[in-house]
Amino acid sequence: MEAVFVGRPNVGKSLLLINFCEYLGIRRLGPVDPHPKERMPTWTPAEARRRFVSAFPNRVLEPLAVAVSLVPGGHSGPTLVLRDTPGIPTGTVAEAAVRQAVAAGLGHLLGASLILHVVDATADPETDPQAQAVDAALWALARHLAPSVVVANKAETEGAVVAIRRLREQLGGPVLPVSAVTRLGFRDLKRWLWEQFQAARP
C-alpha cells in the first residue's frame, strides 16, 4: 500500500514526511525499490532534510518514498510506503523538467491507496484565491480516488485554530492539524494511517 503526500509547493510536504519517518523510528531513508545491481544512496533524517527540504518551490524533482512500519516499535510487521510528490503549481511552469515531475506526482496520486493532502494552515484565502482554488480542486479529486485526509501543516502558528476551522467548513472533510517542525499531531496522523491501513487490508 502507498500513502501519497500531495499539495501545493512549499506547504511542508517533504519536511513533514522526513520528520514523521524519524518519529516512527526510521534511522535511514532510502529508495523503496532499489535496483538490485546498484548501490542506492540512503540518508539520515538530518541529511534528508538538507537534501530534500528547500524554500524554493520544486527544487527537488525526485522526492522521497520510504517504506515504514506502523507497528509499535516500527521494526517489524507489514509496511506502508510514504511517498512525497512535487508541489502542484497554480499556473503554467516554464521548465519542462518541473512539468514532467509534477505529472509523475499526479500519476502516483491516481494510483494511491491513501492520500494525505497537505495544506498550509497559515495561508490566507483573501490574499491568494488562486492557490485556494487549486487546493479545493485537489481535495475534490483526492477524496474520490482513495481514503483521504487534509493535513493542515504549521498548526503551531498563531491564528492556526481559526484557519483550521475555516478549512473544515470549506473542504467538508477530515482535517488533521500538524506541525512538521514541532511534530504536533504526529500521533493523530499515525493513528489515521494505521486505521486506514487496517481497513484496507484483506
Ligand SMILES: Nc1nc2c(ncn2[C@@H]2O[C@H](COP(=O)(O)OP(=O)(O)OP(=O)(O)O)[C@@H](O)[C@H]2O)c(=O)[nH]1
Second form
Amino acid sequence: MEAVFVGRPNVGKSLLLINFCEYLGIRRLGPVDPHPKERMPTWTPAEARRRFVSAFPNRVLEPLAVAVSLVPGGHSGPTLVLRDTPGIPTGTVAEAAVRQAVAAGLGHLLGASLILHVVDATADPETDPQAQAVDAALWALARHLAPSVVVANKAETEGAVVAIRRLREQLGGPVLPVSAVTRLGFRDLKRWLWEQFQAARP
Amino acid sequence: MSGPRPGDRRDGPSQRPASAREVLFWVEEGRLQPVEALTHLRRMQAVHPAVGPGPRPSNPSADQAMDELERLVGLEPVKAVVRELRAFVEIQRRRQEVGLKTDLHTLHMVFSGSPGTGKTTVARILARLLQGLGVLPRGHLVEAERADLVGEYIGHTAQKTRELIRRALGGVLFIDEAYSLARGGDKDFGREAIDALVKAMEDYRDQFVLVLAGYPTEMEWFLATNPGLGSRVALHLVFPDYSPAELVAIARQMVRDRQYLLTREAEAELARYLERRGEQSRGWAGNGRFVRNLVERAIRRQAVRLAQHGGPYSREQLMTLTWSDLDPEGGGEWRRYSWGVPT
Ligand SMILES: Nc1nc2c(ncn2[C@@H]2O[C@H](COP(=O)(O)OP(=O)(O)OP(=O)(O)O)[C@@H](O)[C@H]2O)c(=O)[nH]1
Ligand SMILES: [Mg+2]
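Compare with the form predicted alone: the form predicted together with this ligand:
Next comes the full complex, and the chain you just saw is listed first.
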C-alpha cells in the first residue's frame, strides 16, 4: 500500500515526510524494495533533509519513497510506503525535466491507496487564485481516487489559524494541521494513516 | 530558442486528452498545464476508474453492479429507484464536465422493509455501483447496528460513532434497525449517536453514503422524530416482502448456486406451503432468510437420507432435493432453524 504526499511546490512535503519517518523511529531512509543484488543508497534523516529539502520550489525531482511500519515500536509487521512527489506548479512549466517529474508524480497519485494533500498554512489561500485553483483541482481529484486528507503544514507559524479556517471552508474536507518543523500534529497524522491502513487492508 | 514553447497549443483548444496516459504525456510535453491535467484526470475518473501505474484494487464497473442488481429476484420498486439514481448521477457528472451546477451531496438513504428482504445485499451492490460511477472512491460497505454506535458512558458514544464513520469514509455506512438508536428516549446515549451522525453528514459531505435501514413503520416514526437526520436523507427505498412465487424463485437460485436441483414436486409443494403461511402471518412470511434456512437444512437432510439408503449414488441422486428434504414441518431439527423472526 502506498500513501502519496502531493501538493504545490515548497509546501514542505519532503521535510514532512522525512521528519515523520524520523518520528516513526526510522534511522535509514531509502528506496523501497531495493533489488537484492544492488546496494541502493540510503540516507540518515539529516542527510535526507540536506538532499531532499530546499527553500526553492521544484529543486528535487527524484523524490523519496520510504517503507514504514505503523505498528507501535516496530520495524516489523505490514508496511506502508510513504511516497513524496514533486510539487505541482501553477501555470506552464518551462523545464522539460520538471514537467517529466511532475507527470511521473501524477502517475503515482493515480496509483495511490491513500493521499496526503499537503498545503502551506502560511500562504493565505485567498491571495493567490492560481494556487487556489491547483489545490481545488487536486483535492477534487484526490478525494475521488483514494481516502484523502488535507495536511496543513507550517501550522506553527503566525496566521496559520486563519489560513486553516479558510482551507476548511474552501475544500470542505478534513484538514489536519501539522508542522514538519515542530512535529505538531504528527500523532494525528499517524493515527489517520493507521486507521486508513487498517480499513483498507483486505 | 526555437521549437514549440511549452503551453503552445497547436492542435487548438478543442483537442482533449483521451486517457490518463495521454494526460501524463501532454504534461510532459508541455501541452497541458498541471492544473488542466488535474481537471481532466478528475473528469476521466468517473469513466475510467482504474488508470495509472502501480497496482490498484480492481474497480468493478457500474454495469457489473447493475447486472447483479437486476439478477436479484423481485425487488422491482428498489431496482426502479436505483436505475433512476444511476441516471441522475451520470447526468450530474456530465453537467459537472461542462461546468454546470451539480448536486451530488444528497445520496443518503433509507431502506425500509422487513428483515430478510435483501436490504444488506442491495446496500453492498449500491456501494459498488457508486464506486463505479465515481461517487465513492472505495465502494465498501460497513455494516453496523445500535451496539456498534452506542457506548457505555458519556463521550464513549461520540467516539464510537466517529470511529465507525471514519471506517466508512469512501464507502457506505449501513445501519440496521436504525430506529433503535432513538429507543431509549432523551437520556439514552442513542441520542448522542444520532447527533454525531448528523454532524458527520456535514463534516464529511460527499465522502460517505449513509443508509438507515429497518421496519417501515418504525423508520417512519424515527425520521419524523429526528428531523436532523430525516431532512438529510434524500432517497427512500421500499423493500416489499417477497411473494410466494418470488420465494420459490429465490430457493431455486440458491439450490442451483450450490449445484443441487429441486424436484418439480418440491417446488410446487413449497409454493403451496408459502401461500398458506403468507395468509396466516404478514411481516415475516416474505423472508428470504427463511428460504435460505430451508434450503440449507434440506441439503443436510438429503445427505442423511442418502447415507441411510446406501450407495452407489448416481449424479442425479446426489443433486436432487425432494419435498421430504425441504418440508418445514417434516423432520426433527427444524425448530433450531428459526423463521428469521427477531425474538
Ligand atoms: N516554518 C516551516 N517551514 C517549513 C515547514 N516544512 C517545510 N518548511 C520549509 O519549506 C521549504 C520547502 O520545504 P520542502 O520540504 O522542500 O517542500 P516541498 O513541498 O517538498 O517542495 P517541492 O519539492 O518543491 O515540491 C523549506 O525551506 C522548508 O524548510 C514547516 O512545518 N514550518
Ligand atoms: Mg520536495
